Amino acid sequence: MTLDVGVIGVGMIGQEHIRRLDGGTGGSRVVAVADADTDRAAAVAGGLPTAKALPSGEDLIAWDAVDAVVVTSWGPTHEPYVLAAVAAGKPVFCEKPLAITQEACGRIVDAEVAAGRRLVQVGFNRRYDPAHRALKQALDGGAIGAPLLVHCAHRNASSPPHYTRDMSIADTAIHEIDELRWLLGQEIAAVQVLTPRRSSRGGKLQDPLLVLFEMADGVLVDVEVSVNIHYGYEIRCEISGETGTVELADPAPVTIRRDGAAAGLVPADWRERFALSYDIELREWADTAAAGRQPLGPGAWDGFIAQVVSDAALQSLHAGGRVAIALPDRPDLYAGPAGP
């Protein structure tokens, strides 16, 4: 069966994903494209087989021959296009953030539990990444016995013009919440966030941070945020348990040695570095609705709770001091492991 999907949003991340699920490995095709530019929605759609353009996010999962919803917009606007799909009992998946605030998200997890059917699955893709799947599978199998420290590393070459202090959290190190949360198998419990000394490059950011986190069992994590350190994009993770260690492998393919010296190749952004994770999610995630089966990835309550920590961290950021994360009780709908 073939996936109609809609997608609200046609800017950089609209259009990657748009790449992938028309004419893809996958069997789904865009038949619908909206955007708050218009001109912009009706040309990608005119370079789509398909696809028509639509002029409103509601008017696209209205129509019938939608029957799935991928939601790339401007964050303010995932709330409303997210309950709607709900309503319309269509699947949607939403880039990450699946709201702005923790109100907004706990709407949509009582939409969704209302319905009594999972039908969101929420944009963190690096459970989908060959790589950190290996990882988890590694710490899963007692490779090293139980965990006892994460130290991690988001690091991003240069921040765009409108990148502002609270996106090092909000928008980068959100990942890592939702990293840790699927690798460990754990809440988190605390958080507190270090200001280093500031990087002449980061104009009036504060960057670095390191933001440190507390896990359910006891685990500790530190999470390195760079957001100007220019030399690439580069995400690490090394796990220390009882009996070894476990990280990610460098991510340059080849080592050049030339000149006296030898060197890899760091990718330029994170479309370079998770490409194949963007892959195998969206076909994961078509193959999963066009089989009329509930998502397997990060869903509703996911984005919820990663909303609640990035908060915690957020007033940490700003008031300083470590600050204690009280989880509300889950829903049956989304009991059992957090998958894939």
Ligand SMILES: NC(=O)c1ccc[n+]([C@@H]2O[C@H](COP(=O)([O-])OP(=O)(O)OC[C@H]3O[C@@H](n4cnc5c(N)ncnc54)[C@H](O)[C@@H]3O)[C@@H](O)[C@H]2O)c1
Second form
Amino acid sequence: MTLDVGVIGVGMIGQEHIRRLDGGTGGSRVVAVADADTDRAAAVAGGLPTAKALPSGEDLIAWDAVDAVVVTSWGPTHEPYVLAAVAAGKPVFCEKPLAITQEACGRIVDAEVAAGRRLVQVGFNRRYDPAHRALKQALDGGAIGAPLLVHCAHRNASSPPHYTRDMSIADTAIHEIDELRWLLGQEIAAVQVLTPRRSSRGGKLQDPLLVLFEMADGVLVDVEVSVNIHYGYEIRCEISGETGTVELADPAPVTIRRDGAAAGLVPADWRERFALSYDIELREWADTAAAGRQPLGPGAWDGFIAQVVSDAALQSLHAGGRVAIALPDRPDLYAGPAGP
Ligand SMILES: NC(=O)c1ccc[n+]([C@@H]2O[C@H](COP(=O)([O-])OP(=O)(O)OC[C@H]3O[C@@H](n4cnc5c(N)ncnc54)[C@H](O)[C@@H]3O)[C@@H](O)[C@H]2O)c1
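Moving on from the form predicted alone, please list the structure of the form predicted in complex with the ligand.
Entire complex below, previous chain first.
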């Protein structure tokens, strides 16, 4: 069966996802798009063989021809679209963050629990990145014994003009929050955000940040978040265990040696670094939705927990100090393996 998809928010990642979902090998096509910028929606629809631009996201969700919904608008707009898709009984893939407060994410969880069916998948694409999967496989296979410490870095070349200090946590480090839960199979028990000397190249932002996480089993994690690093886009993760270490390899496919130096190219941005992860993520989501099965990837509960941790990190950023995290009980609907 071909899955007919509607996409709400057709900016950067919306267009990336459309490219993968429309007529790809996964048996899906895009039949509708909507964007607050209606000219942009019309232009994107005009470039697709079967898509119509609809006046609003609500119209798109309500349209019978749409089997499943992708939400790639700005974070603060996600909640009403995801709730409407759940109410309509349609599978919905929502880019991270699921919503911008834990209360809003909680309302989505409550709606799904009331519907008695998992319909929501959140765009935590690291879980689909072959390098991150290899890291997890090595760890789970006992290659380095019990993990003790994790060192991560999330470095963006630059940040857009609307980017705020809080977005370093809520929009950027939220990827590490989900990654750590998935990689280590543990919840995050506490967080502290430290503010080192400020980069003169970060504009008005407090950049970089150092985020320290305490996992429930005592593993300690440090994450450098730099959003104006200039040299490129780089994601690092090294796990130190009882019998060895395992780390993400340099993603450069080749090394160039010349003029007395050896160099590998650094990806320009997330589109280049994580292209394969989006391919795998959307293919699996579309196949699962087309088969009428519940999503296999990170769901509303994962989006909610990530937001609880993000809110705690923001509390530390604003007021200083270590913030302990108390999680509510997980509803039975979300029992079972978390993510791929
Ligand atoms: N998983 C990832 O690696 C990843 C990477 C980039 C962005 N994202 C997430 O994807 C989302 C979009 O990011 P982007 O970089 O594509 O942003 P963008 O600004 O390029 O595009 C967002 C689009 O949403 C539209 N929009 C805004 N409000 C709307 C509304 N109420 N209804 C419909 N459309 C609306 C805007 O007009 C714009 O076209 C964000 O939540 C972001 O955090 C995830």
